[in-house]
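In structure tokens, one chain follows: the form predicted on its own.
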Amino acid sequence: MYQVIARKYRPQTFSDVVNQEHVKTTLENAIAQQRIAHGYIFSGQRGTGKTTVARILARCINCVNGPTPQPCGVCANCLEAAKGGGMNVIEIDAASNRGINEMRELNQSVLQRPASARYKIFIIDEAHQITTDAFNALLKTIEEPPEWVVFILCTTEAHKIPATIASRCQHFSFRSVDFEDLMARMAWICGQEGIEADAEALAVLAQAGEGSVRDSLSALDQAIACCGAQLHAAEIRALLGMFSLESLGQVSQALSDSDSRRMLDVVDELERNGHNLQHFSRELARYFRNLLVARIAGAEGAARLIAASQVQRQSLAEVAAGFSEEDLTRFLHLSLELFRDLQYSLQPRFHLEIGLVRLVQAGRLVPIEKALAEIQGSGAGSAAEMRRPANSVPPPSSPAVVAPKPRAGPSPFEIDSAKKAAPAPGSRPPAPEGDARERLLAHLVQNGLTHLADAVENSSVTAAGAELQIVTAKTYKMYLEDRHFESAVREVFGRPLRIKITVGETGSPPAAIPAKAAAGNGADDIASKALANPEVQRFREVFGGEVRKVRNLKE
């Protein structure tokens, strides 16, 4: 009868396990010290040996010629516990023996001495499991075993056991098998089995493991059933529903183009051709991981980082190049954050379409920084085009926005600087009365008092004698009647005035108060200079918008 590859080829000897250096020397170490405990706890990633070293650990202590780290492997000892099986070496898997009634049973069995072997060794596998009554009953056997007991509790979840069992057994932490380390071994697998299979088919074979050396080995089981003696990487990717990195390059090179309209034809060649589109995600974020690496360690730096063969470290190190530390960390969060959403998702394609163009439309940001230092330093040109991708089409212009006209004298902030710079208040001589708006405005402003200097802009003010009279509207009543502003008149007019608010239409200033607009300033000339200034250009190519407003305060 056949038997599969990862049963035939078991390792029968510590030398045959591979990896896991740690746990064979200090095993190997306590044999020959003869420093065996009565209890150990094997966790780790499921397919790296746990149970596979615990044979081998029977056979090392039980062998006729041991204790001994080089067990014969010929005599009655040795292939009982080879098998797995027998009255000396006892296999119980606590996924289907879970419950106080089996951990009795076991208690019960201890007590009797091994029939014809040195010790008599449980081996419990899948130990997670076991209720928490079951563990408080074998907690006392497990303290103080019988010198001739020793326990193996065998686990992928170490911290399902519970500490009282834990504290009284080493626990060995066995590790996922290195990339190159697995590819070493399923190469000589096949020299043994006759197989031909090059470098990248050994990595897809591995690649589909995870560091499991059982599923690798299941996987090219699998594959030596579909494709024979001869074994292709795009046949095996086909056969195990993998992704090659051209098929997820497609995306990689879309958002390069920043094309969306390609991301939608990469998710319709998927639906076409039947692919799990959850399990795309999956590689997606992946990928884009592993082109991170790529991107900070590079090809070489990233050998032992990134599961991939050389040729395969070369070729993601090439597409990282074209993208920066930002970029990539933004994929990464988005293809992971997709990957999330496709799990719980009614309809996958319109998930996995979304989540695409979203990618897209992130490789589209702008640092902040770079913004802003393009507005100071660069002109309005370029930071439109850092702005816009590459293959897209200006904007046409906003029909709100006047167009802008050549300046003539001073622009408004000039202006504003200028007042700014002029003495302060209190030292001018007390205001004509026909002035009292626009003095009382630019006092304002020039003191930061900006929520006073907009409910003077949008009010009658009226200075007769020792009287300001104000018409303005209810919203602004409120803001007038505030100290700061009594304080603000005095200081302009140079003594106290009474001031009297009375709340009705505003209108147009008062004859009286000659308005920058009579000297032929309109509102249309005002939004003209503002929008000519350098500066409001060059925010305005970088962040967009439409300017529907433009206000002096000055006026």
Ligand SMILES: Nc1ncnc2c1ncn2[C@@H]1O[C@H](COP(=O)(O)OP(=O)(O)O)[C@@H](O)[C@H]1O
Given for the second form:
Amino acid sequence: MYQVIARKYRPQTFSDVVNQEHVKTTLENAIAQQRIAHGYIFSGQRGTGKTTVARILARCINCVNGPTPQPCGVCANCLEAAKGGGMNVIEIDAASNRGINEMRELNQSVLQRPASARYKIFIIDEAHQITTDAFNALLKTIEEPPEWVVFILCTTEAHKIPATIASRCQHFSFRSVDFEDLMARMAWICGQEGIEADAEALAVLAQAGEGSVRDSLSALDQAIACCGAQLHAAEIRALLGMFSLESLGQVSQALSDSDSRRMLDVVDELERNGHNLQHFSRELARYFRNLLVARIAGAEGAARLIAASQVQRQSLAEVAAGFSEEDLTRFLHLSLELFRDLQYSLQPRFHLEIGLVRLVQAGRLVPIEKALAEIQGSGAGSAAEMRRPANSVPPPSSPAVVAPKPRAGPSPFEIDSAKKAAPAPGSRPPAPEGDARERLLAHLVQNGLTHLADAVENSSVTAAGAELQIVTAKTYKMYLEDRHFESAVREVFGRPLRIKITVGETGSPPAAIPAKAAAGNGADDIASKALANPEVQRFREVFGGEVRKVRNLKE
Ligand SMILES: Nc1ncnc2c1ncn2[C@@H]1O[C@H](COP(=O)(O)OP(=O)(O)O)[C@@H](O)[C@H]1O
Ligand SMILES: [Mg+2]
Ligand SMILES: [Zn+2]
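For the form predicted in complex with the named molecule instead of the form predicted on its own, what are the coordinates?
Whole complex next, starting from this chain.
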């Protein structure tokens, strides 16, 4: 009878179990000391050995030579545990037996002494699926179990086990299995089965499992069914909808060349070859994740973190060196979004095209610190230089973000924050009354009261003694009668002023306000002055766009 590989090669002893060293060692030591708990929780990703270890533990406990960390494997009790159940080792799949009746039955069964072994061991798989009532029924048994009972709860979702139960169990969490160990295990199994598979083919299968041994072994079954006794990476990739580093590398190449056109070709090629675009986006996200990890940790440092062979990790690290950490973070973020979008998309091709082109655009962004540093940098370096050159990439050792150059004067941001940190309005030395409008404006803008700022901007304002005279259009009058405005005035002038609002023509400002700060020709003057400012010009060169409005906040 044909038996799937995963079951055929279920480890029978702790030493066959790959990884999970912490679990194995702790259990072995406890058994050697005859310290056997009544409740265990095994949690972790599927296919990492929970059921397997539960059965091994059952053997260790019940073996005629036991309890022993080295069960004989041939006595009746060992055989019972290995085949997954009998009178003394009872396996329950909670996914299908999750109700209160099943738990009552279980409680009954718990009360009867084991017939032919020391312990009665209950292995409950998918334990998180047990209903709340059923858990409650079970609780009493777990609280005061008969001396001959051991529960092993296996689950992928430990947080769903009620605290009342969990607190009475020893908890072991199973990790997803390391790539290299998984490769070695698969190579061994292939050897046993007489299957020829090169390292790359094994790497593809190991990657397909994403840390789950069972999933990788299922992929191996599939590959053998499809390709026979000789496995090749390319065929397996096609079978499993995976992509080689070279094909994913086209995307990173297009990114470092800032070449949107190439991206469209990539999509076209995928379509023409009948590839699944969703699979591609999933693999792309994984690719950027691996690049980011390689960029941060380096090829060697990332050995445990990247599920890839040493050669692949090396090539990932080389590609990663061509991008900054920030770039790769952005790419990963965007590719995850793309993956999510594609899952629901009725037009996967369009989504993929947009997604890849957006990646190129994101790659063109210059770090803001760098942009500011350049703007400040007393004219050294032109805007053209600042745009990332199409194919030059920073050397691997270059810091991810270029530190701002030392510069002559404070930046606009520094001026701005200095303003925000200015002493409280009350302690401010009294300013000439002529500034009233500008001071008010600055305060309103800084506090995000934009509608009031708008109103003031379109009004003329004169402070005369204890009175603030405002001439404004009818539409703004209502805003200015608001108490927010009143308190803003109090803050700006350090005392309450009587606010006198008149509706009228605001075109010609009262004499008290300096002409340049007012509307009309004065405003044009300020605007042209501002536009002539070299910093403003560099901003426009770098970021593009147009200047819509010039507001004088400095006075
Ligand atoms: N840590 C491991 N070492 C070796 N093989 C494993 C490991 N984990 C899982 N397997 C393989 O996967 C199959 C399923 O494992 P199982 O223990 O049932 O996983 P789960 O964690 O989902 O209970 C096993 O039969 C075995 O072939
Ligand atoms: Mg299981
Ligand atoms: Zn035995």
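This is a predicted model, so every value here is computed, not measured. So that the term is clear: the rigid core is the largest set of C-alpha atoms that superpose within 1.5 Å between two forms. Residue numbers count along the first chain shown, from 1.
Student: If you line up the core, does residue 274 shift 2 angstroms or more at its C-alpha between these two forms?
Tutor: Yes, shifts by 2 Å or more.
Student: Does residue 208 move appreciably between these two forms, meaning a CA displacement of 2 Å or more on the superposed rigid core?
Tutor: Shift of 2 Å or more: no.
Student: Please determine whether the C-alpha atom of residue 344 is displaced by 2 Å or more between these two forms following superposition on the rigid core.
Tutor: Indeed, residue 344 is displaced by 2 Å or more.
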